[in-house]
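Given next, in C-alpha cells, is a single chain: the form predicted in complex with the partner chain.
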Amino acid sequence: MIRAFGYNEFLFLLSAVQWTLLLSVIAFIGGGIVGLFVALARTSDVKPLRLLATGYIQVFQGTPLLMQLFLVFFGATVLGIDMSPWVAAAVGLTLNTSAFLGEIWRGCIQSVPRGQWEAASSLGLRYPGLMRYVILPQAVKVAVPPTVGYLVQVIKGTSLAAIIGFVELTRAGQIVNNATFQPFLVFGIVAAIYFALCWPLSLLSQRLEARYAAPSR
C-alpha cells in the first residue's frame, strides 16, 4: 500500500534527526577525547608511540568510513559480540573521528612555535605541564575553527550508520520512500535537513576563523 508524503511523514523524518544529533555529539565527544590521544602520540618524543598513531590514522584514514562501520559491526558478531547497530555506529565513528580530529590537533600543537616548549621546559615545566599550560592553550585556538569544520563531516559520517540498521536521518528516509515512492520529494527534505544541521555550522567555522586570523589582541 503506497501513502501519500504527508505532514505525519515529515514528523518522522524529524524526529530522527534526533538520533543523527546524538550519534553525531556521541562521534565528536569520544572521536575527541581519543582524537586528544592521538594528536599528542604523533607529536611524542617516544618513537614507538608516533608509529603507533601514525598508524593509526593511516588506517582510518586510508579506509571508507563505511568499511569500518561493517568491521566494527560485523567483527563484534565475529567475535561472540552482540552488537546493536547504535553501538557500532557509535563505536565506529568515533574511531574515525579521533583519527582525523588527531591529525587536525596534530599540526595545531606543532604550529605552536618551539621557543614555547623551550621556554617552558627551561622553567622546570614537565610534559604533562607543559602540555596543559603552555602548549594546548595556544594549539587550542588555532584548532577551534578546523575542528567546528570537521564537525560538519562528523554529522554527515553519521548518514551511513543508515546501512548497518541503525535509524537516523536516512534511514528514516529510506523507510518513508518505501512506504510512499516519492524518492525524489523525501531524499530532498532528507538533504534539505542536512543542510540544515551543517550550513550553520560552516558557516561558524568561517567566522572563528576569520577571527583568530585577526592580529593578536
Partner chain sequence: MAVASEPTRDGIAPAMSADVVIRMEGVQKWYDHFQVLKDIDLEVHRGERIVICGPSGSGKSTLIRCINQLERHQKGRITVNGVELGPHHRQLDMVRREVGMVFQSFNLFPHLTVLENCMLAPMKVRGTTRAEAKATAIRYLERVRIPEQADKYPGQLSGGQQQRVAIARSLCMNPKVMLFDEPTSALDPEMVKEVLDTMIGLAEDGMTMLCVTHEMGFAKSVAHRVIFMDRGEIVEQNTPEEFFTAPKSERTRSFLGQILAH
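For comparison with the form predicted in complex with the partner chain, produce the structure of the form predicted alone.
Excluded here are partners and other molecules; the one chain stands alone.
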C-alpha cells in the first residue's frame, strides 16, 4: 500500500544518519591506523615492504569500492564465515580508506625537505626515531587538510553499503521510496542530509589548507 511521505518517514531518514556517521567513523579510524602503517612501509628503506605497500594501494585504488564490498561480503560466505552487512561494510570501507590515506600520508611524509632526512640521519637516528622525532611532526601539518577533505569521501562512500543490505542513509531512502513512491522528494532530502554532513567538512578542509599554506611570521 502506497502511503504519503510524512513526519515519520522523515524521522526514519534522520535516524539512519547515525549509522552513516558511525560507519564513517569506524572506517576513518580503522583506515587511519592501517593507513599509517601503509604510509610508513611505503617510505621504508626495506624494498619488500615498499613493494607490498605499493601493491596494496594499487589494488584498492584500482578497483571500485562497490566491488570491494561485494568481495568482502560474498567472499566471507564462500569461506564459510557468517558476516553481517554491517561488519562487511566496516571491513570493506576500512581497507579502502587505509589505501587512500596511506597514499595521501606517503606524499606528506615525502614532502618534508630531504635535508631534514639527511640531518637526522647524520645524528645517528634510525628509521623509527627519524620518523617519530623529525619527519612525522612536520608531515602532520601538511597531512591535516587533505585528511579532513578525504573524510568527506568516506562519508559519501558509505552510501554504497546500501547495495549489500546495510541500512544507512541511502538504504533508508530506498526503503522510504518503496513505500511512498516519491523518489524526487525522498532522495532530494537524502541528498540534502549528505550535503549538510559534508559541506562543513569541505569548508574546514579549505580553511586548514589556507592556514597551513600561509607563511609563518
